[in-house]
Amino acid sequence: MLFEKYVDVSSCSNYRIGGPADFFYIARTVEDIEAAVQEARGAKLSIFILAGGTNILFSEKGVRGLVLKIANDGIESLDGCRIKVGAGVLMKDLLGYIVARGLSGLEWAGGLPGTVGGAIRGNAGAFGGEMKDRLVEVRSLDIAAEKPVIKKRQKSECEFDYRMSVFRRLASGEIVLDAVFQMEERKPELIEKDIQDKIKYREERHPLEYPNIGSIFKNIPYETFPEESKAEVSHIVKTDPFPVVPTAYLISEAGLKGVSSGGAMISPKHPNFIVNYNHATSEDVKALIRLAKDRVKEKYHVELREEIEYA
């Protein structure tokens, strides 16, 4: 068998929370991914696709079936300013690559954790930029079909939306394999400066001193607020990439900064982060998620929606 048994997935999560996976496999090539899917299907195992583990809340009960970690990490220069990037490439490594070659277009991602595949799946974004902005096409493996098949989608076919794509809508039905990006030429020192500015911003404002999985909730589109609440939040609206109200502000105004449950805490530094400050469990985190949802709905009459995923 290809797979390891009873691997503690807490070591694969930025949260350091989790339990044993029945089966675990690190796929370092597209061929590895295909072989793992074939073996899992033959053994009638469910498949959980793991990217960088930067936005996953695992349960201490573990994960049934196979946890398939995508780790194909090649970057290939194509014609002009196009590059082909494996889904398992870490975002920080991709940024290092584009700086060295004077390729601009992803500076907004400075300090963004995780892998390229995970970022594409959730259409990650910050500072007004999103993964979709530079994408040309994405290859994926459709594992929901009777026979797994590789698909190629142009950007227009990927159904990108705010922190969403066709790959996330299909849950574990497709695995992002690689993608082509169209970049622009720019002086490397200017690219590096912009990236470092974003990293500094994150270091100053995010609670990176504790295990965390980034923003727990999506920001709220301003247009979805009821009229009676819009006046209360109009001064805080920002464009990212359309008018939104930062969820961190809503949680703060609901009086939840620094509130804890067990070993988890709503960060006083950035209230849209729930940090693992003292051996938190998944239930500790979930209790604070429920509390934030209830308090924000009570005060502003809007629903918070998770940006993280559960496993």
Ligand SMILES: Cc1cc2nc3c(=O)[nH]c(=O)nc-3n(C[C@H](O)[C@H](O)[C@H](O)COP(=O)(O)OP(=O)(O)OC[C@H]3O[C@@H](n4cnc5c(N)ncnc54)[C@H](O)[C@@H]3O)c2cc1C
Given for the second form:
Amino acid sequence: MLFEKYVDVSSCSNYRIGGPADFFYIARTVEDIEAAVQEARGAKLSIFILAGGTNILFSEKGVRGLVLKIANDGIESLDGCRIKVGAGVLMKDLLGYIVARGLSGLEWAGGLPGTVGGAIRGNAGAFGGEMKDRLVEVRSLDIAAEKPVIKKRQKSECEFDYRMSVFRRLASGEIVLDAVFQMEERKPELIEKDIQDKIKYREERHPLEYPNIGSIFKNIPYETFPEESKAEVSHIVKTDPFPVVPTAYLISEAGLKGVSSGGAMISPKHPNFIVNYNHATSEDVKALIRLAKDRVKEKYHVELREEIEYA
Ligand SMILES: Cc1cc2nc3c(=O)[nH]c(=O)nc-3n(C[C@H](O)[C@H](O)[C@H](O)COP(=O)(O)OP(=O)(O)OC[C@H]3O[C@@H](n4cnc5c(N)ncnc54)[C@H](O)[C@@H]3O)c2cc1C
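Switching forms now, from the form predicted on its own to the form predicted together with the ligand, please provide the structure.
Let's see the whole complex now, leading with the same chain.
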């Protein structure tokens, strides 16, 4: 069998929270991914896709079936500023590559952790940019089909939306394998400066000193905000990538900055982050998620929705 048994996935999570996976496998090539899916199917194991682990809250109970870690790296230069990037490439490595070659278009992603595949699935975004912006096409492995089959979709077929794509809608039905990006030429030093500015911004405002999984909740599109509460938040609306009310503000105004449960805490530095400051359990984090939802609903009559995934 390809797989390892009883691997503690907390070490693969940026949160350092989790438990044992029944089976675990790191796939370093597309062929590895196909072989693992084949084997899991033969053994009737469910498959959970893990990549950088920067957006998943695992339970201490662990994960039944196979945890398949996507680590196919490799970046290939195509014609005319196009690049083909493996899903397992770390965003920071992709940014290093574009700086070295003077390829512009992903500067907004400076400091965005995780992999290219994870970012495509969730259409990750920041500073007005989104993963979809430079995408041309995405290849994925459809594992819901009777016989796993590789699909190629043009950007227009990927159903990108705010932190959403066809790959996320299909739950674990498809594994993003690689993607082609259309970049444009720019001086490397200008690309590097923009990226460094974003990294600095994040270092100053995000609680990166503690294990975390980024923003817990999505920001709230202003147009969906209840009419009766709109006046209270209109001064704080920002455009990223369309007018949104920052959830960090709502949690802060609900009086929850610095509130803790066990070893987890709503970050006083950025209240949409819940940090693991002292051996937090998944239940500690979930208690704070419930608290934030309840208090924000009471005060603003809006439902907070998770950006993170549970496993
Ligand atoms: C400090 C910090 C800052 C962050 N800032 C931002 C931000 O500014 N904007 C933003 O959008 N997000 C942000 N995030 C969240 C996170 O980094 C992104 O969502 C990231 O794109 C997740 O990638 P990953 O490889 O870590 O995915 P993981 O966390 O490993 O997985 C996330 C989900 O994607 C699925 N998945 C992963 N890879 C694949 C694949 N190849 N095919 C199919 N499904 C897959 C997994 O099953 C899981 O459901 C931040 C996180 C942290 C810790």
